[in-house]
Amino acid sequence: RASMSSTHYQTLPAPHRVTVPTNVGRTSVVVLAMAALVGMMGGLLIVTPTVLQLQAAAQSTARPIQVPTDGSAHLRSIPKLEAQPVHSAMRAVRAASGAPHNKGSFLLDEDRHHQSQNMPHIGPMMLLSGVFLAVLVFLRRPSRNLKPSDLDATWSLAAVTGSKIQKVDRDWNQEKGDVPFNTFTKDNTFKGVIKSVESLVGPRATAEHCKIVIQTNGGIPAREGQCYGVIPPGMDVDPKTGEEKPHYARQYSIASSRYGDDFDGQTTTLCVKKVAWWDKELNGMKKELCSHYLCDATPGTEVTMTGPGGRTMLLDSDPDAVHICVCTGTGIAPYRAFWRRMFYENHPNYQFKGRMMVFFGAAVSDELLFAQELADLQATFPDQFSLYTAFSEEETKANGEKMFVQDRMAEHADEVYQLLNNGAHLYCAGSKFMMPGILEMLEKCASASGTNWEEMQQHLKDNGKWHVEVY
């Protein structure tokens, strides 16, 4: 996690966030090599002695035993071997044979065996050591099997106290007008200047996810749920024929309201996750370009944009209604933008009294991206706002299995089915492996209740309150 260490990175100010040491992998792997280095030299110390011994009582059949020349020796009976330690034989053959004590007359140099056994420990005590450090580094790495409230303070949900949001007043602008789409294409492009880049994440993380603010001054509004493209630099070289062409714009979903985070409409907002995978091809770790990009620069990075685009995410404007949110990781992206609206800034022409349902899925509780803000939503909107966590690598179901958003989603079906039948939206952003599980988990309360799902799925997709887009 080297790029968590960068200098560019921003962090929020205690108690909403705590500093974290970013150097604990890396000591780990240090640590880690001492002991395979010390446990190493320990079983040689323990092992070699051994080999030499075994080694000499094998060639010690295969050679002659030099016996004295001078006439005045017999060749005494030798006593057998096989049942004494190699040391232990070596001087009855001597013995035996009337042979001088000389180094060297023998395979087996006993002096040295015998400087070997004057520091018996020190093998053992290096293994021993070795196996000491590396269960160190085992005992201090992120467990797998803890719950949020298990987690240390530095970073977790433990740590994360919700605090009253102050809805803000502005000159709200942008209240009038259509919906803006593809304002921006890739041969008219926007050109937007990194303000901020901050990291979401805590350091159990499995991947880095960051906060991008970009200044805008105004220059390409949007509407919450819609996205921006964004053109990484360079040219794309296809590998077949050599010919180079720009780069095509990458899609995120905008993260904060048309008014941006100081609510005063010169800024965007973008959630991205640092992508990379194993390629076979390059037998190593290949990155994606536009997300290392973006979340490895530094303010005052200019950045090609594109859009806005996108209609099905888009907020629905009734004051009123119920949305059901569901995501995994970044998927939560236009779920802020959301929120930000809803509840952070006071509209007179937007006062939301309606219901906001989020349910959130990510392997570890680390990767609960702005965790502050969605604590301070509970805190301060009981009634309005509910947040579901499913973190697979640290909750099971009651089976044992991994717990998946899908997973959680489905202990509340009832109430789920319940909130579509009398006109929800449901919004589902993120993995498309959760999709699976929904609709299974929707078909059996319309079955239950007499209902064709089918029909019902249609209802809500020609009425506007079918809003799903996963990949």
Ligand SMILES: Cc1cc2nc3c(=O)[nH]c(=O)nc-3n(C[C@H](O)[C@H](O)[C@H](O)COP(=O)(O)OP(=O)(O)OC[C@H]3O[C@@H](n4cnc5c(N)ncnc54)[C@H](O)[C@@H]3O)c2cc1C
Contents of the next structure:
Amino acid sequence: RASMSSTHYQTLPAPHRVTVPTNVGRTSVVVLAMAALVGMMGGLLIVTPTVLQLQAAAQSTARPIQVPTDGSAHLRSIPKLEAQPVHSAMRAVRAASGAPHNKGSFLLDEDRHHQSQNMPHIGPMMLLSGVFLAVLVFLRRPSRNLKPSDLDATWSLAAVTGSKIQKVDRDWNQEKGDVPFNTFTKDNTFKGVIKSVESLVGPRATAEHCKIVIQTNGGIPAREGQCYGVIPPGMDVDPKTGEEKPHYARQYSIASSRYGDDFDGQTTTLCVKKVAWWDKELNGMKKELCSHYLCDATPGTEVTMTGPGGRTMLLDSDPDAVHICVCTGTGIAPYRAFWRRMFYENHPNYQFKGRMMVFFGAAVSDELLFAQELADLQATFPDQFSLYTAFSEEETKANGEKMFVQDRMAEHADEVYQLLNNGAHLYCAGSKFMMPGILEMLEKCASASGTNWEEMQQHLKDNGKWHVEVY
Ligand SMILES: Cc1cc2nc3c(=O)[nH]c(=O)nc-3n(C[C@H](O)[C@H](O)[C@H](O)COP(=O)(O)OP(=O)(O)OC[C@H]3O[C@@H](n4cnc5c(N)ncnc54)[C@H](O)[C@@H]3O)c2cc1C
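Can you give me the structure for the form predicted together with the named molecule, which would complement the form predicted alone we have just seen?
All chains and molecules follow, beginning with the one already shown.
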């Protein structure tokens, strides 16, 4: 049994966030600045006449302006003006300065008052517009409970530009041997230690998604496409008997290559979505256990692990293979393991010359996980790597319905079908709800070309080209 003490890792750095200015952050700042400007101008328009009146009052005490007072229109409105607070203030100014009450000075004030009356509602309207804009920005604030600084600390699809990837040379010492399988079980667990937790989503994401790096010291080797189990701490209580037992292991696809993100085989990476849903009985959000435990963990936290498990999603060792990878959300995790091995690591025995197509679906573009790496891959390997996204809350199909990943894939149905016919792998990971659409699309392609889809699918399965891990 391999085990590590958490005390060895207490000094690890705090969770790391990559700072990238987001479109959302910039837009909010611009609109807020406009709101402040409009509001200030409106406020000034309201306040200025008052200030001018006060100034005039002060001046008039020193140099009263004499004008005729024989029943002119100006004088008729004096009682109304005197009823207003500003004129009480003017009287106070005069009283303080010992100046006599002088109707002439009121006439000057009233003239100014009339000037401002020419545009009576402009000031309040501008002030209201400013407030309205500010409220608008507030309502469009991040959907999650993020600190303001997080606005600039998370990815936004539009803000990401790709840079060139330099493949890494290392002593790749885990190339031989069988695929490890269930080296650790619930009765013989492995203790890893959280190294870092990093948010992977932008402020408009519908849920937090985290990249979690776990220090393993090479104690729980795995292959690209496998999963680890994580047993959350505490005890599960049987609601019927009240009996206590350890929690069961939740499965998480490994999101790094077998060598980890540092290429030294000492860490592994998971990609976890915080699961929460509205519970009618609770009349509140039910925060699910393991996903919250992992995403809220701090460096140094011990993690009880099982595995590795799973053979369905294993990466074909053929460097010329074509991989069609379809996923929603955290279903991208095994594909990251693939692309790290294909495009980030320089393996003498695996010089990838094939092709990788990733079809990624999520609710909003701020949920494009590993956005920077995806941009870098497109920038560095445009002939080998392609990304197709579908954001159902932001994009619609021609008929106005929401765009899901299977719909985006259907736009490339002929190409996908041809590639499958020529021996490509099809991987599907993430939400099980995408499967009917994908199957329907492939069936249509098959029947259009006079092929029996069921036979073709069986052929793909028999040849290890059909990989589905949906949950
Ligand atoms: C092969 C495999 C690979 C996986 N890989 C990943 C991965 O890479 N990343 C990842 O984040 N997850 C992955 N999962 C899912 C993961 O294992 C957990 O199921 C998930 O993290 C939830 O665990 P939890 O302990 O937080 O919630 P749990 O305590 O397990 O609670 C989940 C429970 O909540 C209920 N529930 C959830 N939503 C609702 C709702 N809207 N209404 C009513 N009930 C609801 C479910 O029925 C379930 O009983 C994978 C699962 C499998 C099977």
